[in-house]
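Presented below, as structure tokens, is a lone chain in the form predicted alone.
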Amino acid sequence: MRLPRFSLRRLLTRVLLAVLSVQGATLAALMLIDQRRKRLRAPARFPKTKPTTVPTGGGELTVFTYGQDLYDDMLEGIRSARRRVVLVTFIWKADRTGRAFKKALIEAAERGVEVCLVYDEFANLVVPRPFFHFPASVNVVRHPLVWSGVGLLNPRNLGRNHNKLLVVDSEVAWVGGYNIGSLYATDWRDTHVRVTGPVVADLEDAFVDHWNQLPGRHRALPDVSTRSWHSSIRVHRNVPRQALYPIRGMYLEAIDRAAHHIWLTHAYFVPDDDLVRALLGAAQRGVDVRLIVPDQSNHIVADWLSRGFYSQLLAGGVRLFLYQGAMVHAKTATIDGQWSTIGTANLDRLSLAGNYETNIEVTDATVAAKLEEVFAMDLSNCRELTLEEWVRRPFMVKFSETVLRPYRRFL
């Protein structure tokens, strides 16, 4: 009797197919759960603060925690523009809010203001293409879905433009987590800031550099030359085209300096090993490390990938708080009452090592105090997740987290 010949390759292939099948089934189940959850979701309710302005960095910084307040302020800035408006956004919905921005920008161009716009093509695939048709007086460049020619083969050209930045007349700028859309105006808790002073030139320079790198026949913008070396606010921008990712280093350095507290609010928390070690190291030396994340975000897979870190963090002394009743989309941190950051970058691999992002870093006790007030407000709308509760979660939940673990490297 002849026995079948053992084939290691065949065995490995079958194992791989089995794993992929289980992962696919898990992802499909999560998508179904997410669709049902969205249909049954109650109207968003969450605490918010009025915009508050504090002096810093040779100018002023205003913190916005409610989208409608922010949009009203940005639209007022566009309507009062005299010379130039530059705007880049990741998502731009073709709804009432999106149309209001489009109308204001077109009207600015019609009265002689130079208007330059960038939007990310991938993020707006579901938005009707005609919405992005503007009159010739408005300069529009899309960050392409794929780069043509040999550029497609360069990994540095795969990054999405995740920025959300508006600069008016080189005098005032807005930057933070808010995309443009009616959903974000009322139903999401996010954080954005308006700044004046020397930092505006750095933010405008970030826009100009990206505009001039994008493919196409659009007119190049001149460099911003009046930039200051001395400010309590620094701009950090990820530029995949140049393999520059300083925001991750900014976080690691600040966490390493922490002596008293680290308070983080993040929509999507899928950190790399170095960030996990940094947070655990801070907690072990007695730093009060707290993290606010959504109880249920708008991306259920991101939630489950994030939960894969909870056991390690909770066991290591990091306190986790789950935001209730709304999607919290902020990307902020404040440390030791001295240091803060606000911007577009999440603590995940896409933001820290893949996408175009912009964060401001502020070393100012007044700004830190304001962000601590915002953190305390958000904390009042959270429930704390304890290690005892977490270890009692059902076996199938633990199994699904394990199955999805390999996808961390892609998010």
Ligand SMILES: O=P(O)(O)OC[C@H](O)CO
Second form
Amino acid sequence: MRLPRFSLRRLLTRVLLAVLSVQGATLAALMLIDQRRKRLRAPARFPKTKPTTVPTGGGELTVFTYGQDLYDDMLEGIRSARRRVVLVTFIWKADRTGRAFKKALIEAAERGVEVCLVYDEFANLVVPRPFFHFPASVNVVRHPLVWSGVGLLNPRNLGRNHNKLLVVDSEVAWVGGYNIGSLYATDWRDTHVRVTGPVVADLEDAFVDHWNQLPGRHRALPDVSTRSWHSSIRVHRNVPRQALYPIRGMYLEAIDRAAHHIWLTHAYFVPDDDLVRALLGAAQRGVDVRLIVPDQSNHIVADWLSRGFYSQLLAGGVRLFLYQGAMVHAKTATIDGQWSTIGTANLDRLSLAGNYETNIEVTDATVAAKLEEVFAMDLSNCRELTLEEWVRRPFMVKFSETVLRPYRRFL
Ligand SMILES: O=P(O)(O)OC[C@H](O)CO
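We have the form predicted alone; now please give the form predicted together with the ligand.
What follows is the entire complex, opening with the chain shown before.
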């Protein structure tokens, strides 16, 4: 009898196919669970603060924690614009909220205001194309799926425009986690700020530089020439085309500097090794490190990738809080009662090393106190996850987390 010949190649192919099948089955099961959850989900309920304003950076900063308050404020800003409105958004839904923005922007253009808009093509593939048809008086540029005329496989050409920024009359700007859509107005807990003062020129400059880089035949905007060297608020922008990713550096530096507490609120938490090391290092030197993440976000796969970090973080002394009853979509941090950041970047690889993003970094105790209030409010709506509870989760759950680990680097 002849024995079948051992082939290493055949064995490796079979192992690879088996791993891919298990991963595929796990992802499919998660999708099914997600669909069912979404069907059965109760209406969102969560605590929120009224918009409150504090002086900072030679101007003012107002914190918004409820979408409807924010959208009303942004729409009022657009309706009162006299010279120029620039707006960039990752997602722009064609629903009641999205239509209200569209109408206000068209009306502004019709009364002579210069209106420049950017939206991300990929994020809005599901939005009917005609929604993005504007009169010629409005300047609209689509951030393309792939930057034209350049290699498809170069990650620098694939970065999504994940920004959410509005600037009116070079005097006031809004930036933060909110995309534009009715769901976000009432059902998601997110954080955005309105700022005035010198920082507005930096935010407008970020828009203008990007606008002028975008492919297409749109008219270039003049560079912003009124930027100050002296502000307690710094703008950090990721620009993949220029291989600029300062937001990751900003986080690493601030975490490394922390002496007392680090309080983070993040919608999608899939950090790289350096960020994990920085957080664990802070916890080890006695810093009170707390992280709020959604108990169930709108992306179940992101949740499961995030869960893959919990054991290490909990064992290292980081405290985890799971937000209940609604999606928490904020991307904020506050450290030592001194330092804060609010912006568009998630703590995942797409945001920190892939997308166009904008965060502001504020070194101001008054702003930190405001964000600590918001953090305390959110904590009141969280369930703390302990290491004791976490190690007792079922074997299949642990197995699924392990199976999905290789996908971390794609998110
Ligand atoms: O990419 P973000 O952080 O703006 O979140 C968008 C939502 O996940 C849309 O599904």
